[in-house]
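Taking the form predicted on its own, here's one chain by itself in C-alpha cells.
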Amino acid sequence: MSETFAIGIGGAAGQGVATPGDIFAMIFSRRGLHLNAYNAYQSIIRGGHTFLTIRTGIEPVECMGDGIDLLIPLNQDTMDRHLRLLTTGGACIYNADTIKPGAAADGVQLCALPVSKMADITRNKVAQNTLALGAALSMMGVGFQSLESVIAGQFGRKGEAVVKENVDLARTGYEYATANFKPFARPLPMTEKRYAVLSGNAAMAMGGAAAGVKFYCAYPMSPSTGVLHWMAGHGRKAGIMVRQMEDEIGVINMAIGAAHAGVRSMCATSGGGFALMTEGLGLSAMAEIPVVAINCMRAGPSTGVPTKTEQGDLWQALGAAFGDFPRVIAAPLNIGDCFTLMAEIFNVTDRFQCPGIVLCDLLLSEGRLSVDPKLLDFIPEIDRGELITTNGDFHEEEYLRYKFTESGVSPRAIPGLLGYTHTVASDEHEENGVLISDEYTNAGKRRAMMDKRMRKVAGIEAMVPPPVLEGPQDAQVTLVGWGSTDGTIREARARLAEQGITANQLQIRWLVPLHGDAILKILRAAKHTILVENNYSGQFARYLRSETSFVADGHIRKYDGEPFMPHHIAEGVREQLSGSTTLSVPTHEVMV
C-alpha cells in the first residue's frame, strides 16, 4: 500500500467542522496530492456528532482508510470517541481550556493549545478551529504562505477584516506549534501534478452535462440535492434547463416529457423519492422514451437515517414499476466513475429507448475525491440511437412509432415533424401507437408488442461490457462487491496480501444487464467466494442467486449507516477462511 496521511476533525454540528476540512483539501490538492474525504454527520442543524476524515497521498487514495494520523477534536465528545484511532507517530491538537485528553497510545503526541490566551474567544467562537489548522500545517512542514493564500480565498467574500483575523489566528497557531510541538516524522510531500476535487453529486451533474443533458429536474432530497445545486449554479451556462418540482411524481413525469420532446433528460432523488417515481418509469418503458434517474441511496426504510449511507435500494430498482420491460441499472465504482458513467448510460438508454437507473449512495454522493483533470477533459461519443430530428427523409408512407423490428428498437421521431404523426400513451398499443381497446381480440398484438420490447434485452447485453476479475487468478479468496465498495475492497486485498492471504476481486458496475454467464464462469473457478455489501439482507447475493443459482461461500455485511473500512473486510475474510460464513460488522468498530 502507498504512504498516506489521514486527518480526522470532529465536533458538534454548527462548530465549523467543514471549513478546516475544505482548507486542508485545498492545500492537499495544490500540493499535487490525491485525497479522499468523507463527512459523517447527523440529520440535525446543531448538536449531534460530526466527524470529517480527509486522507491524502501521492498515489490515488481509494477509501477513507482505517485510522488517522492527526486528530483535531473540537469538543470533548470527539476526543473521547476517536483518540483511540491514533497510533504511534500520530498527534492530537486540542483546546486545553475545554477538552481533557484521555489515555493515548504509546508514541501519540498530545498537543494542547491554550486557546483563551491565544485568541479572544468571546468574539470569535470558532477561533480554536483556525488555531488548530495553523498548528497542524506547521507540524506537517507546510509553509505558512500556502495556508495564507487558501484562507484569503476561503474568506474573501466576507471582507478584508475577516480574512485578516483568520490569517492572524492561523499564524498564531502555526508559530505556537513550531515552538512547542514536534513535527511529524515525514513532512507532507508535494508533486507537480494537479487534481480536481469533486463530490459524487457534482461529478454526476457534470457527467450529465458532458453527455448532452439539456433538461434536469428534481425535488430536494438528501443525499441527491448536490446534483440539483450544481445544475442550478451551472445549468444556464451549460445550456441546461433546470426545474425544481413540487414532488418526485412531477419530477419523473416532467423529465419524461422533456425526453419525449427530443432532449436528453435527467433527474435525481433518494429512495423515498424514487418510490414515487416508479409509476412514471413504467410510462417511460411503455412509451419507449429514454430517461435517466439517479437514486442516491441512504439508510432506510422510510426517512430512515437520511445522512447515512447504505446499498439498500437494489431490489427497489430491480422492481421499479410493474410488469416486464427492459431497463438499465448501473452503480458507479468511485467518484470519478460517477462522471464517466453518465455518458455510457445515456447512450444505452437512447439507443434502446428504455429507462436507465444510476444507483449511487451517500458515500460517493457527498464524499470528495481527487480526479485527474484529463478524465474530465473529453468529449464523449454521443449515440442518440434511432432518433429522427428532421423530415428530410420522409417518403409519404405511414410512420409507425412502434414498428416491429428484429432488434426491438423502432425509429423515434421528435413530436411535431411533418409526416411523422403518432400517438404516445401509457396503454398498450399497436405499431402506430393507437391504443389496443379490446384486450381479448387483440391478445396477439399485445404479445407481439411485448416481444418487440423485450428483444431489446439482447442488444443491451451486447452493448454493455461484462465485469472483469482483478488480481491473481489462483487467489485463495474472491471478493465480490458492487458499486462504491470497490476502493475499500481493493485496499483490504492489499492488507490481506501483507498477511499472506491472496485475494482477487470481482466488482459489479452494471447490475442490469448482469452478464450472469460471465460472472458464473469466474466464480465457479474461484477457491472461496465472499460477497461484500453495505446492507442487511445481502441484496446482491439474493439477486445473483436468483439469476444464476450461485451461492457464495460467505458474506460480509454492514448496515449501521457508515461505510466499510478496509480492516472490516480483512478481518471478515480471515474469520471466514477459518470457518464462519457470515460477518455482520458491529457498530462499535466503525470510525465514527
Given for the second form:
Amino acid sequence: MSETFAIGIGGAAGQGVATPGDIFAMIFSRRGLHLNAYNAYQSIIRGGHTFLTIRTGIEPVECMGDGIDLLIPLNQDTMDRHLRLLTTGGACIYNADTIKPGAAADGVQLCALPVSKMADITRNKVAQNTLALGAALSMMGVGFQSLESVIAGQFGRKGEAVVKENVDLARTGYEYATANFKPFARPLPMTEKRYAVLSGNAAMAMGGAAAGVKFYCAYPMSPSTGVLHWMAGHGRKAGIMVRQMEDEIGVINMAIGAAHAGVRSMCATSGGGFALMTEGLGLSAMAEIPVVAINCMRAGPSTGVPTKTEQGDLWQALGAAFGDFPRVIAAPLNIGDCFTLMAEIFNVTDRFQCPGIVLCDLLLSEGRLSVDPKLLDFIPEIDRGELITTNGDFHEEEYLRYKFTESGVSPRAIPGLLGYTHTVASDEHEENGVLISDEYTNAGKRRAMMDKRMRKVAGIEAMVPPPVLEGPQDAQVTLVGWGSTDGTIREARARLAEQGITANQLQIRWLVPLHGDAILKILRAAKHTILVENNYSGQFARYLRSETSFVADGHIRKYDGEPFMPHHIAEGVREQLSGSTTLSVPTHEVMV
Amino acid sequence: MATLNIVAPGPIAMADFKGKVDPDWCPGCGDFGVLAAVQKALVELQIPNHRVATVSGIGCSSNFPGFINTYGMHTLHGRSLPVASGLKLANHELTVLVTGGDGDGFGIGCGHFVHAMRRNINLTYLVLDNQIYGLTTGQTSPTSRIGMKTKSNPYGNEDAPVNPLTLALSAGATFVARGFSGDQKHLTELIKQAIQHKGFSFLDIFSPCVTYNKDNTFQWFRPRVKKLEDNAEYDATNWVAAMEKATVWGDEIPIGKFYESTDIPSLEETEPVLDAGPLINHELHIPPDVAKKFVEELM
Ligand SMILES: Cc1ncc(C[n+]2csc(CCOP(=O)(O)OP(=O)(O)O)c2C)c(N)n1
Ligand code: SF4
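The block above covers the form predicted on its own; next, return the form predicted together with the partner chain.
What follows is the entire complex, opening with the chain shown before.
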C-alpha cells in the first residue's frame, strides 16, 4: 500500500467538525490526491462525540486505514479517546487554553496553540478550528494560497468580512506553526489529476439520474436521507420528480405507480423503512413492474443504532415479501460503485420486470471518496427491456400483458396507448391479466403463471456476471466479503503480505443472482477460506451455505456499529491461521 | 370472452368500457350500480378507454378495474392512492380513477387517504362504501355504526365510525361528494363532475353489501337520502357549510356535492418538473451541460 496521510478531527456535535473536514477534503482533491473520509457520529444534533477520519494519498484510498498521522481534538474528550492512535512521527494540534494533552507515544509531537492569545475567542467561537487548520497545513507543507482560496470558496456566501476573518485566523495559525512546530517528515504530495469527492448517497442518487430515473420518492431515514437530499436539490435541474411521502409503504407503492406509467423509478430507505416496503416489493414482482429500492443498512434490529453501520439486512432483503418470485439484490463495493451499479441494476430490473434491491450501508452512504470524474458516466448503456411505448395497430388479437414466453418476459405496454388496455394485478392472474379467482382458482393456471415468472431467473443469471477471485491464485488464505468491505479487505491483504502471509479475495457484488457454482469452484480450490462480515450471525455465510453447501474454515465478524479497520481483519487471519480459533470478533478499540 | 382492445374510431360507447370478464359480485351488490355509473360518465364525457387508468386496492369493490375496459391496476389492500399518485405524476395526461372499499380507504389506507388529499393531485377517488368488510366475509369496517353486529363484533361494534366527508374536508380535499348506488342518474352526474374537477376529488358512495350488511341496505338508504342539489340555497363553495352538512346523519342523509374549490391548483399544475410535459416523454439522459455541472460541484 502506498503512502497515505490520515487526519482525525473530533469534538462534540455542533462544535464544527465538518467545516475543517470539508476544507481538508477540498485541498486534497485540488492537489490531485485521492481521499477517503468517514465520520463516526451519534444520533444527536448537539453534544456527544463525533470523529471524522480523512485519509489521503496518491493512489486510491479505499478505506479509513488503521491509524492517524494528525489529530485535531476540539475538546478534551477527543484528546482522551484518540491520542493513543498516534504513533512516532504523528502530531496533535490542540487548544492549550481548554485542553490538556494526555500521555502520547514516543515521537509524537504535541502542538499546543495558545488560542486566546492568537484570536478574539469571544467573537469567534470556532476560532480554534481555523487556527488548527492553518497550523496543520503549514506542517503538511501546503502553501498558504491554496488554503486561502478554499476558505474564500467555503465562506464566500457569508460575505467578504467573514472570509477575511477566517483567512486571517488561518494565517495566524499557519505562521505560528511554521515558527514553532516541526513539519511532517514528508510534505503532502501533489499530482496533475483532479477528482470528484462524493458520498455514497450522492453517488447512488447521481447514478440513478444517469440511469434515467425520472421519479424518486422517499421518507427520511438515516443513513439513506442523503439520497433524498441530493435528489431534492438537483431533481428540478435533472427533470426528476421528487416527492417526500407520508411513510415507506406510500413510498414503494408510489414508486411502483410511476414505474408502471413507464418511467424508471427509485426510492431509498434504511432497514425499518425497508421492512415497511416489503409488501410493495411483492406487488412489483407479481404485477411485473420494475422498481429499484435502496436499503442503506444501519445497525439493527428495530430503530437500532441510527448512525452506525452494519451488514445486517441481507436476510431481510432475501426474504422481503412473501411467496417466491424473481428479484435481484446487489451490494456496491465502494462509493464509485454506488454510482455505476445503478444503471446496471436498472437494466436488469427493466429487462426482467422485477424488483431490484441495492444493499448499501452507512459506511458507503455517508462516507466520502475521491472518484475520477470520468467514472461518473452520465450516458451509461440503458436497456429498458421489452417496453411498448407507441400506439398499436388495429389488431384482432387481445394484448396479453402476461403472455407466456420462453424467457418468462412478456412485452410490457405502458398505459395510455391505443390497443393495449389491460389490468395489471396483484392477485394471481391469467395471461390477459384477468384474476384467476374471477372464474375459479385453477391449479393449472396458477402453476403456469408461476413457471412463467420464475423462468426469468435463468435470464437474470445469464445477464449478471459471476464474481472473480482477486489476488494470487495459490494464496494461503482466501478472504470472502460482500459489498462495502471490499477496500478494507484489500488493505488487510496488503498488511498480511508485509507480514509474509499471502491472501486473495472473493468480493461479492451481486447477492442475487449469486452464481453459486462459480463461487463453489473458486472456494473449493482455496487453501483456507475466511468469511468477513459486518454482522453478528454471518448472514452471508449462512446464505452461501444454503445455496452451495459450502462451509468456510473461519469467520471474522464485527457488529459493534463501526466498520472494519484493516488490522481487525489482518489480526483475525493471523489468529485463525495459527489455529487458535475459527471465529474472530474484533471490537473497535477506540470509543467513537 | 376475450374483448378486442382496439375500439373502432367513432363515438365512445358503453361497449368500449365492457371488461374482459363480467363482475363476480353477489347478485344485487351495490357495486354493480357504481360500475355502470362510471362507465356512463366516461361515455358522456367521451374519454377514450385507453386514456383512462383505474387503480384499486383489495376488496370486493377493488376488483373494479377488472370489470371495466381501461388501463387497470389491481394493487395492494389500502395502497391504491400512492400507486395512483405515482402513475398520475408520471403521466398526468391520463384520467386516473381510484376505486376501493371503506376498509381499503379509511382503515388500512387511511394514512394515504389524508395525505393524498393534502397533495391535491388530479385523481378521482371513488369509495364504494358498504360499511362492512365484504371480501373477508363480513367484519366491522371503519364506517360501521356503533352497535352493529358483525362476525368480528358479535356483541356489537364498540368503535365510533369515521366520517369520511368531514375527514376529507379537514384534510384539504378540493372536491367532496357523496353518492348512492341506488340513484344512477345522480351518481353519474357526480362522477362526471368529480372527473372534471382539477385536483383531488373524493366521492363516498353508498354501495350496499347485500350479503353481509343487513343494516345499511338499499331499502334503508332510499327514504333517507336527500339530494343537496334539490336545495337551492346550498352553496358548495362554502367550506364551513359543507362541514356542517357533512355531520347530518339519521332520518335524513344528504347526498350530492358537498364542497368544491376551484381556485387551488393541482400538484401537476404547480410542479415545475412537469412544465416540459409528462415525465414519460422526458429524455432518458439528462442534458450533458447539467450533468457536467453536477460533477463540477464535487470538485
Ligand atoms: C395487508 C392485508 N391485510 C388484510 C387483507 C385482507 N383483506 C382483503 S379485502 C379486506 C377488506 C375488504 O373491505 P373493504 O375494503 O371495505 O372492501 P369490500 O370488500 O367491502 O368492498 C381485507 C381485510 C389483505 N388483502 N391485505
Ligand atoms: S360480499 Fe357484499 S360487497 Fe362483496 S360482492 Fe357480495 S354483496 Fe358485494
